[in-house]
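Next up is one chain by itself, shown in structure tokens, the form predicted on its own.
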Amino acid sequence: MKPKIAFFDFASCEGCQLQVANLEESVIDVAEVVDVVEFREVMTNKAESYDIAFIEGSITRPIDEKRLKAIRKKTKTLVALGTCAHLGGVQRLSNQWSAKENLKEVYPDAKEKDINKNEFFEKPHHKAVDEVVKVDYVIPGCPIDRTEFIKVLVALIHGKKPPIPDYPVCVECKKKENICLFTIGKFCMGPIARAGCGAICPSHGSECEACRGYISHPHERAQIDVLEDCGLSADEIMHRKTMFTYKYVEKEKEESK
């Protein structure tokens, strides 16, 4: 029998399993070796049990934590799929504040009583899946990219870890012959982030925002180090380190308590 896979979305814009569905004509090929038995951007069936859940999107509230917890007991193999699954999503820098603080923020006319009685505003705390329930692999990525998702789908099917690179983003710079950033006054995460992408941020002219996460081992002081030597302040480095990787500052933060 082909093996029954599953996605399923919590916090997110979705746009990881929107990678998945538009996988134009590799969408046959998939279609050949697995049997998707629940995918809510695509189709409305559903299913008992599955041998590989894809979850998007980062954890938020306890109903969240309940319903991601009885798909874990459901699967046999469970991926976090892109950056809000994997880390928490640019949505965890909210975890400085207060529920109300940030209601506020987005919603600057709403009357006090109504903010005070909204329920879902009580304790949203973004998560990363891996903080609820055990995630057997990632698939890195703002939104991930398709060629990877389906690289990391074979190995699954053939019992293979996924071939996710575990280097960072310079080495693909460098095979790629691009200027380095750093040399015309940007600044880039490259040195500690994680590779995969082809580096298609710094090629474009962009600076990496490692939306990958970063690599096992990160030299993260000599980044920061580089950071300061380039002028930056000491904001401006943490504004950095946190727009996809909030999940590492916070680790940070508990561990010096």
Contents of the next structure:
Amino acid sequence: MKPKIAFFDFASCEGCQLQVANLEESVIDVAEVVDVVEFREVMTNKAESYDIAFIEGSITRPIDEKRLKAIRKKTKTLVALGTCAHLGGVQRLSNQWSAKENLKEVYPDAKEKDINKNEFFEKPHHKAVDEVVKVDYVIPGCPIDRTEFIKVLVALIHGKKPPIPDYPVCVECKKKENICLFTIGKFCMGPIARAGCGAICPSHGSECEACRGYISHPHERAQIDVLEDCGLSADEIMHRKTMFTYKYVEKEKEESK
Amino acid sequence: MKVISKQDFNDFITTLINDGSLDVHGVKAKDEKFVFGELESSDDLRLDYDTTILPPKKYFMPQYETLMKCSLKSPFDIKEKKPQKPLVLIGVHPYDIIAINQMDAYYCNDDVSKSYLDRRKNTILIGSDVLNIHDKAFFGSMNTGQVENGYDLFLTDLDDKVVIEIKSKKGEDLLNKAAMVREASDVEKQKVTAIRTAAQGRAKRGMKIEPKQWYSLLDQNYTSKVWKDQSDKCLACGTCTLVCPTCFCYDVNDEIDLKGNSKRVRTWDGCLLRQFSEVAGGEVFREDIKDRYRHRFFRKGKYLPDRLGFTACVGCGRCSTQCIPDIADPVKVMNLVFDNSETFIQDEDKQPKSISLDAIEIDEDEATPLHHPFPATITKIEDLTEREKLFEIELDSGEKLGHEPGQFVEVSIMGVGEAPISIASPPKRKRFDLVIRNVGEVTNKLHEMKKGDKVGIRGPFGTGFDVDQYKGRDLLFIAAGLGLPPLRSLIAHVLDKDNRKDYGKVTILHGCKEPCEVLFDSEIGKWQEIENVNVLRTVDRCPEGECWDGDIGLITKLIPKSNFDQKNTFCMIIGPPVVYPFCIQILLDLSVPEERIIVSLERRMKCGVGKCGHCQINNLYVCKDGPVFNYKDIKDLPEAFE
Ligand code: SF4
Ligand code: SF4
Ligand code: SF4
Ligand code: FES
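Following the display of the form predicted on its own, present the structure of the form predicted together with its partner chain.
The next block holds the full complex; its first chain is the one shown before.
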């Protein structure tokens, strides 16, 4: 029996599912080893239960939580797919402000009464999947890396722990013999960001913004010292700490309370 | 020495590139920096470079190297690598050649790595003098600006012409492909000497100590405040080890693809990374960044000199350039340690023997693929407790494993990986026993296996118990929890009727958490019946409804009760890390001499042959020097009983 896998999307751009839908030549090999039983992007089927459910998107409204909990009950293994599911995504930044403030920002012309009426606007608060249900594994990244998706899938089929690295992006960056961005006046979160992307951003001259989250034991204080020594302002540092990883900042705030 | 005009030199390089039978790599530009890479034309070659981002070690120990391949359907049908074209590597600076010589000594010492030796022998190495000195380089301070051996040809670029020294037959044959080569004149030779002396004299950067003094300085400053002060700024990013030409540690993992093919892959690893010292149970033996940071310097300045006789830094300055908080620079750090060292005495006995190495002369037959397992069959499986199973294993070759009590093997399941497991049976039997708790990927898989299934075995590895040394003595065994299986290999040996007369009174203390965790219950019962054998057992607690006729309390309490003869007994302790300090202290308090206390330690053992670096306790390799140690030899090692 091939394992049954399913994909579900919550608040997201669907870019991660798109990565899966675009697996190209590997698609046939994937179909050889698993049965895709639900995948809204490419089919309309529904199933009663799953071996592996991949969840994309952040969890925003009470009705999303309900839906997610129902999926959890129907699946043996649950995998958070991409940064939105893993950490809450860039949209999590909006948790800093009230629902009203956010709406004003996005729809400056909307009328107060329309805002109050619309159920989609009821107090959105972005959560990562693991803040609502138990997550077995995470495929991090914005978007996810196709090769890594395959690696995780294969590992799960063979009963192995998915090989998500717990070392920093610098390791992959160094192995590729890139010129470190710090040496050319740029800044980078690579020293504490989780590898697995093949250091794709620094390899193309772009600063790493830790879309895959941090490693399990980041020496964050040292990273901030480095950024300060490079002359970054507190705001600029905060920007780098929150782009994809506002979850950690929220946690810090909670702990300091 | 020969001389060739620049034009003819360029033609020579072009000839090499066009010769389809060679891979031609050399130094070339990457934006504002330099790297070693494939040369597409002679114009690519930049002998005026200062330093490359990564050292040439990537050619001999690639960042990512497939060690073997197989299909999961026939895991022991291992596909050998196809031989590659010979590599011509052009433009290696003297300090990097010395680093390669050190790497030769490291990988071709004791267990010779076949994949390393193959790559090394397949390379024609062409050195080059340093024409432009990188502002962070300090090879002048490390005496590595000139090199005596380890290369085939050596170039000195004199603008309109190139001086070439021929060092080997391989080099000579290659140079024969060049058209116009003549003897160098005295003036040209003098120019070469002048360039070398100048480079050596300039690249110093104010290092206050000599390379041979690193040893004593570090030896006297393990607790220097410098380690903590500096490591507070450390990102634990691993850069300083990855870019270093003399950092050789690696990791090995299995990968599976969609089609069910498996690869065993070796990748660079570094001791600054947290998981470097993490064992399957989750323990991290160098959790504190300070310990990792210090380990790097000690490995370079003390541990490798101890083992192989050279200071493992060649002054290339790569770490000094690429560490973002700038705390990895040996000049800065060794000077800081020196300045903070109240007294510094150069101990003449404690220094590297030499830092120039002889070219390797190794017989290819001595080299083995260090990571290839041998097929073996599970002949019996017995459930011992809820978490532990006993596996009896026989090598498919029909041979005996040939182990000493206390040694270990690497058990391998293709596609999943390897796990180090102590051998739990005495050497006499043809088959051997492994007691396995399901705590990691490999061990979980093993628990799913059945009688008749195949596993891979490498080993036996390490230093076991010295059974001859204990002859004529009494023996006290202290086995806590999973410490019993490895001790069983010795206990069963000692209690074997053929050997029993060689040893005196045997006392066995066994402790575990609860009665349900007791291993080898009936076997212990049999031991008890043997003459002059005394067994005492304890559990930490006995939950209601379970029966237990031994003591209740910690194993340490059994020691004073056991009535052994302190003057004539060897005491063996194996258990989880917490038990060692307590048990050892009690034994010392009872005036057992240090050298009669024997322990076996657990660390992350990946290669088993002293190469991957994961198992190190200060200067010792648990996989080679241990796992069985005499307490006297390790009591002063700070990393032994943390
Ligand atoms: S560019 Fe970024 S990821 Fe690459 S080495 Fe520098 S800090 Fe690390
Ligand atoms: S010393 Fe520097 S390069 Fe090395 S791990 Fe620490 S921060 Fe990274
Ligand atoms: S420690 Fe630094 S300077 Fe010394 S060899 Fe390694 S990278 Fe070069
Ligand atoms: S050095 Fe690799 S296990 Fe000891």
